[in-house]
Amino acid sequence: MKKTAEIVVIGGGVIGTSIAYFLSKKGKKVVLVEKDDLASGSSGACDIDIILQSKNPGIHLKLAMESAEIYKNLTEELDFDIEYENTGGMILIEDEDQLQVMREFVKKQKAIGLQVDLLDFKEASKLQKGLAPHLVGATYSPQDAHVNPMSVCMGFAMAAAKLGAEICLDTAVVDIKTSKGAVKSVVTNRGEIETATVINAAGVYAPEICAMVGMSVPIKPRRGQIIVTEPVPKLIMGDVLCAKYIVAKYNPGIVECSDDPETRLGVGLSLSQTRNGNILIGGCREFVGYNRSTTHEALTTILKHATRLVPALKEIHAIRSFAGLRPYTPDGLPLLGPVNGIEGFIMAAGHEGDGIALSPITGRIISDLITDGKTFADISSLSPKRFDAWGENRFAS
């Protein structure tokens, strides 16, 4: 392992490995720092959905739908096979004051750029078999798509390390050395890599790298769970969530405070379908610490979701399951670029369940930033340094 680097990013998932590269790309000298494997954390553990329609109209929207334009070419750019198919997807809608609240959801995200339609419920059947008649219609964006976010993960690192990155796995961070409010160096139990630029993509991990700079974060780990089915014949036309999904994803004050163990859990279908023909059946939203077990009542409640909204899924075998861990914030938006009093300490995290839509453009953002001290689009509001005024972006005394 070098004992000196440009740049040292902590985190091997798929922000990290994005950011190793585009930062190569640029002729950084850059060391990564993984503790386990690539993508062996949330990066691993997830759907398999870009899906652009789930994206709150505003920032968050338009870096989803330019990352999803980096994704179109980036098997040829990475020189890696990431499983990349432009699905399309939908969001399925069950009543009445669920298709209010999606009409005018359309409506800011078609004001934004996206391609997007409501569909009554004779044509969304004909885009997705096997749909519960109580539906009263569904939105549509061809724009949504698929990737095998494991995939993704290593194209981007192995194209780092062509560029010259070192990928050091199974390196833990244990401290950050500082002097007059300045990165000197990152403590790996392999050793000491001096460098004056950190960059923390460490997922839900972040608190615990925050806090050797005397600095807290308010990300929290929120678990989801998912179940894989048998193996079948092409059944799910791409990404299929429901309405519910949506509130859940926003709102996890209602969601916590309910009686009603679907909404308690945070439940809201998410449909896909892989290359092998598995069905990857969400998912749920659960503080819960770092918890990564599954459990019988999330899965079984999930399942019970899936099939009233469709039914068609009841004749298909599950044959395992799995939960991730999403690096929650409040307000739902990542936490990207440079904090206040620690010069060369730079966040990356904090993507909750947008990481893999978001990960090419995290990569571009973070390079820009660091190489050019601007990037394309104004961030502000992704930035660090707005938690300073909420109160929960503290410094340790």
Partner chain sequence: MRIVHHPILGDETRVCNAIITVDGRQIPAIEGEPIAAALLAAGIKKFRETPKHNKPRGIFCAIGRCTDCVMIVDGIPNVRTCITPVRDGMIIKTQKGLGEWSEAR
Contents of the next structure:
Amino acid sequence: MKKTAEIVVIGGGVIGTSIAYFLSKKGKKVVLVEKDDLASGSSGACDIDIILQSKNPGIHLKLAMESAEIYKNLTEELDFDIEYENTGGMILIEDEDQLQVMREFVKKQKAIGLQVDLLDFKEASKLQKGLAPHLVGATYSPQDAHVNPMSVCMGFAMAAAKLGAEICLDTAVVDIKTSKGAVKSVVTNRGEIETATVINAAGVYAPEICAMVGMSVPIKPRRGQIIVTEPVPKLIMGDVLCAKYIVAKYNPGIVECSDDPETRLGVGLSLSQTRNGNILIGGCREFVGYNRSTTHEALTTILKHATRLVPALKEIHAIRSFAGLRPYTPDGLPLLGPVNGIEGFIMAAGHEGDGIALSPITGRIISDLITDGKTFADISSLSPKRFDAWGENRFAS
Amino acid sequence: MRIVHHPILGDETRVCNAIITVDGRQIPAIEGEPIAAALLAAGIKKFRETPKHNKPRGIFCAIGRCTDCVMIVDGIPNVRTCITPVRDGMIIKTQKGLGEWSEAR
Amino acid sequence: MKEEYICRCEEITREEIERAIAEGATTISGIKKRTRAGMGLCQGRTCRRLITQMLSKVKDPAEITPPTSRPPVRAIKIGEIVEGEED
Amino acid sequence: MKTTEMAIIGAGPAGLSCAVEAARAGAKVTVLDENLKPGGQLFKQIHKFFGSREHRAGTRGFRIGQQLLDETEKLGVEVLLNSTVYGLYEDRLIAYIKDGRDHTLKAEKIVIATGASENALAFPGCTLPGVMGAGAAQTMINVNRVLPGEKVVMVGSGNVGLIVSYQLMQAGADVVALIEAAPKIGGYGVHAAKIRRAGVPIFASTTIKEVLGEERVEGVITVELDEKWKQVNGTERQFEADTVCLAVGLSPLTELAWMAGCEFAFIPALGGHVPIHDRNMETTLPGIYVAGDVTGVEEASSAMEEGRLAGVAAAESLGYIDAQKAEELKKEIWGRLDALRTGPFGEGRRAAKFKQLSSRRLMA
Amino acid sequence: MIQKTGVIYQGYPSEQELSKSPGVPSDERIKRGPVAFIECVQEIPCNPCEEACPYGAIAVGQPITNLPRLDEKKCVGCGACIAKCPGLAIFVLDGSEQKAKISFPHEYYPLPQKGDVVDCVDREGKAIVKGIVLKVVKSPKYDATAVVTVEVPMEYIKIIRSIKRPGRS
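To test you: the structure above is the form predicted alone. What is the structure of the form predicted in complex with the partner chain?
Once more the chain from above appears, this time first in line as the rest of the complex follows.
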């Protein structure tokens, strides 16, 4: 059966559901299609952190801060418990070199308006019990927070549905039809949907969707592995990262070619505790295609790193591990907005590990762009058009 | 209750050679038997209270899978008593919710 | 009448699971995401079959497969995992 | 990392039988088991087994366990106890914990013989202390020699429910009732007859409506079911009891096989999704075998035969048995397996097993 | 409660099922002296009874799911099969004298003693009549299964199958 929609959103993760919600709020008639279930990709296989202080000072941090503002009242707005908690967070620093880097990082972040401070070991230990004595300090920001990413997806989707959006699960997009350089319809395994606007929020699968309109984007899956512990009484104060995490995140080149598994796997600490008491211990960053298996090497390497920084974890039981694929982009920034050459085709993908943090703001930006043609800030640096040359080069090679 | 006489297995030959302390009460036990067995032998059926609704729980699967029988053993919560062997002098506490970590640990 | 718990670890009742199915969950992980059933200490090893039975009212049981199986299949003390074998 | 020719996960009847066959042929075998004692569930089976002489019929289960242990010891099989396998990774890498340390083991052939676990049942009051698996109660009375309660309501009339009822009485408890949701008794009549003449009433088409008590089981209210499995009001019965045992079937413990990436078939008669295997017990992944209840729930005798089969096949493919000899051995074992899968109780399993064996061909 | 008769409903074989069973001897044979009475009416894969009989009076053959067939001419009622049957389904009946003698397997603690007056029960566990324990045989060959013989009035020869568990009212 053929149906029509004002806008079709592809992808039922934190990005797609957020966009569906914000568009519905503006009165748009949205159909969201998801090939599996809500939160089945990266949004269901990630940590729970909304961390501001890990973001590069600049547009990245600015968006994260705007997003954090929306999160504060999102539970009420959606009338859905997304398990939001303003926990604060810290980045552990192991040596003088790291301290040097973090000092600079903090200075720039402060300039943008983030509340963040450098703590010495004693001050850090007061906030977080069980730290290893060799640490030299930590940065701390009271603005970091937690949510349950799956609940965020559910909350956005259900709120969107209440506003009239249609959420189609188990619905895979198989083709996008265009005519005279403009989107005409989206073909799914359950039928065709006529539309003039389609939003590609397919995360790591965004390149597949782009290929349907003959477009190429430099998004690639970057695997992260996370270990889950048994629920325990409150042990982790908020989000606890390590300075190495920041290095691993922004310097993919350094990580790949090392002999040391910790460096090669891009291991950096990411600790947080859910409302139920489970501690999530991450993580690593590997380019292994779409392989979502976990590995013994990553399990032991991540846990060794984590227990070196927070020895108290040793007494706790691990109950599960999982792997998720982050949609990596070469400059660490998502692709947001229209593309050249295909009218009505809008990108909203490539958030790598920041999808949760940037979910609400992405929904707002995309809905602004569609209804008003502009948004609150200059997001030209996020435009997919910045990679046009990349695409051409790629086709040339 | 311990089974002293048994038509197939014969009479019990082991003797209680350990004392464990459960919520402050000392009970006799056999080294190496699962903690849960020693508790049942002493008539203790409630091992913990659940986190959400504070409901009592005891032994359910006895093979370490269901995790219903977890208690705080020597200061560590979530210890599966059905597969953890008794050692003399163990301190065991009924686990309330997620339990608490003993500072002494 | 007492509650009828399906997921013993997370204390999730039959009603809650039925609601999740009504909301569109058709897989065990779909139920898990919506209710937390199967996310507890035992990782769904006790309730999985009961949930499968409930789901089989809306889906062919042959297609209801367990969520992806990942190590560790038993709760393992982290201190033991990091204590590697001696070479 | 440790290496071996053949790693067997699980030292129950299937795993030990497999080890014996393969080691006898000359293979280097390592058996891993998470328990302190090998034997799997055999040591709680204090009744005499059915079957024929080759199945050691008429011998009590725990004695069969001891015999198997003696054989493995004589053959020099390495049995790693207290070794919890927690992962089976790519490239046949087994990760396990032993003596408080992480270990890895790489094997040319892996046999998954992890057995099965008891199914749960939900009803109001199902989480009260005193409600437990029948197998759990059996472990308590026969292995740990502790009585979990004195007045028991047994749920389920399969062989497990019938046998454990009997053994609870042998241990000194009373079984006040055995209830069964189906309209007829599921297990062997001879097991039912034992507990009937001991005075245990069996109520068919009956389920639990509610278990009474706040802190522990104090009583049980049962209710009858109509042909559509709906509760019939007014048919309630109340029993004074301190224990409820659930014997509502077993499910294969297939996690490691899923993790390894084996293909599965859905066969309800065997307990749901079961790994597809061929007549050598090899799964769809070359070098990975399954044996015993993990392939579909049956009983100890067939588990032992499947273990032997896997042992012979793996030893053959390692080059320790020539093709002709292996063929003879396998034929004998299949003959015994087929015999176990005959009669009104066996035919269903035989058909189910046939379906499982054909699944690979269907897939191809 | 169970309405329908038969082993799958009652948990023990009905008169009709027993009358058709090849393991059940004729009334005439029971009157002549001790003889095995095999209450095995389902085709289960099991044959230790066949090997247990030193006189070759019990045959299962192939396939092993065949019901055990009693040759009542060969059977002398020695009772060697009683403790061998994993299903505890073989009894020895002796109707040759004034009172009936019934031998059955017993695996509960404590064992009754010779001379005890005990409550004898039917297949449903109902106490029907008092009986006297004539014999309690234990043997290493029986592996913890005792064979108990009780004496009851003749009319109960096909009814009494066990005794009340000791200490139970």
